[in-house]
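Given as structure tokens, the chain that follows is alone and in the form predicted alone.
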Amino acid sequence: MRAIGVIPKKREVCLFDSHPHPVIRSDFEVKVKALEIGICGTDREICTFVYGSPPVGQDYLVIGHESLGEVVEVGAEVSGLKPGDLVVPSVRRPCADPFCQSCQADLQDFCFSNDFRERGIKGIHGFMTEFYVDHSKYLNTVPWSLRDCAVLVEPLTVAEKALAQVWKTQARLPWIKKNAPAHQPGKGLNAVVLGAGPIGILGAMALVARGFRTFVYSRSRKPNMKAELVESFGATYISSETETPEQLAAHVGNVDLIYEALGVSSVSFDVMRILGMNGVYVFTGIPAPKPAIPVMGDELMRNFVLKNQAIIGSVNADRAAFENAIKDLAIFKKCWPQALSQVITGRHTLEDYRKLLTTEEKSGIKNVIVLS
């Protein structure tokens, strides 16, 4: 069957027409027909070889790890599952490690060993493929009402991870106002968002929905077509070309909580100067090695102590994340029909992959790859 994918060694993007076609082989697999891909920066860095590495025994990697698909077979002991369910498939596999107790309580996202495995990342093909056959524990089924848009529930699961570990962290501090409603905790903080990609735009969506006053801090200017997505959700978009982070700092107020879905660390370093008291910084961008950078690591040394700020890394993985991007998406699809139809720009074919995947030019903010 067709799959895209890499061969590391001579750095080559292909089409494979002759990827092998899975089958069932434990009694709780389940095979899944591939519907829709999404496009990620990952993929594109992984198609520079910057990283990305085949399954052990094998020269090449199918890349994607963003699929929506549908369920087309299962394993005899597989339950809450049959054919004609939509999917989404988790990424992270758990290490073998018997002393991981991560990976034993299936929180793989917090792996000790890093012998870990991700599905069209690290030594396990991907999703980028007609069908595919996964463990049924990995799978997360998706109501028919959200065909439309769960190709996006694996990159809005990044926020969903990153909020939890952010109530977790803050549940050090009485954060959350006492007379805020249960369903936006977020009431009465200030929340700002570094980048305008999909991740950066659907964690906007998630944290307005929580209540939170939200900026989003993006490098276009106004006009343009995220910043007016943006603002439609009830966000406030500010370029960084008009506003430097002190006077974003002064048009929001008390920076409460920021969330980096920017992946660049001069801009990241820098807007962290101005988290406010008992603030949270979440990152979740991953930079490609790149030269050093200068950091004003005195003043943010002060900051982190004198104002009892915390920082924090974030991956996604587990279960919990993917029900939660599941129920949000239900969520925005109610508030914000169009603002979250327009997060997905271009639909596209398998030919198509080699202009999604490997031009330096981006267009749009999520594109979508149609096998079927």
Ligand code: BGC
Given for the second form:
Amino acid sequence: MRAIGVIPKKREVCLFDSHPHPVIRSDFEVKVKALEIGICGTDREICTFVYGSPPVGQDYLVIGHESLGEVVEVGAEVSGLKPGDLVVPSVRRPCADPFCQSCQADLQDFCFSNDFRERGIKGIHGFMTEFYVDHSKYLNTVPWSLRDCAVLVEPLTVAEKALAQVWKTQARLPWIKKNAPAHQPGKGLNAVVLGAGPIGILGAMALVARGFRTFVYSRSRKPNMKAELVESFGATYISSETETPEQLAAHVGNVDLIYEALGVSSVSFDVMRILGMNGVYVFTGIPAPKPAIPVMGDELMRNFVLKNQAIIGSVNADRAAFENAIKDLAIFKKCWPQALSQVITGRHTLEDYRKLLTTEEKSGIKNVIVLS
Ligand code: BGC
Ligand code: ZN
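How about the form predicted together with the named molecule, since we already have the form predicted alone?
Once more the chain from above appears, this time first in line as the rest of the complex follows.
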């Protein structure tokens, strides 16, 4: 079977011809035919060999974790899934430590032991291949009406998990959801999104859908394609080349939430100082290690304390985040069909892998490989 992966020891990115065809080995497993797979920064980083590890005892790792597939076979004990169903798998798999309470509770996104595995990233092969097998509990059913955009479910779970963490944190402000309509809990609140890549744009859509006044702060000056896209679904695009963080803050008012989806620590810490009263800052980016940067430590620390701020990190994702992502995609598709379709800027064949994964400049927003 064909698969895309890396051989870290040889620093090679390859198209393998003879990755073994997977077979169902337990009654709870499901075999899935891969339809589409998204390419993200993590994949590109694995292809620079700073991240990513093959399964124990193997020298290569099949990459890919943003999958959309179709069920082709189910084990005897699988209920709720049948051949022909569309599915999106989650990425993290629990560690084996019986004392890891998070993994024992199916919340491996909070794994304590750090021995979790991630399909296509850490210790298990991923989905950039023709077929894969997984336990049914890691597969999330997607309606066929979302066939054209469901490859965005996994990246959207980054925002869904982060927002769930934000609401849990803000439960410390008992009035916060009370004055807003139930479907728009963010009504009356201001959010700043850092970055206009897929995680930023999908996060901005989720924020607008929840009623937040949403500002996307990104580098390129207007006019540009991402600014137009962002403004077409009701967020405001502001270029960091034309407005400083202070000017941005003056524009926004109290910054109740900063959702970081940039992965650049210098900018992310620089913008932290505009976080408002009782605000939450949530990090989702995972930068590769680089030399230390200066931060305005005293000012930030004063703000954290005097403004009751919370700074949290969030890695995806539990089942609830996948379910919410699937629900939200249906809402995005209904409200902003064109904007949603513009998030996928390119569909490519497997043979295009090298250009997509290893060239310096990434182009467009979300690039997708079509497998069948
Ligand atoms: C994936 C996550 C994963 C993270 C860190 C992201 O690109 O979407 O599922 O936890 O990388 O490996
Ligand atoms: Zn990803």
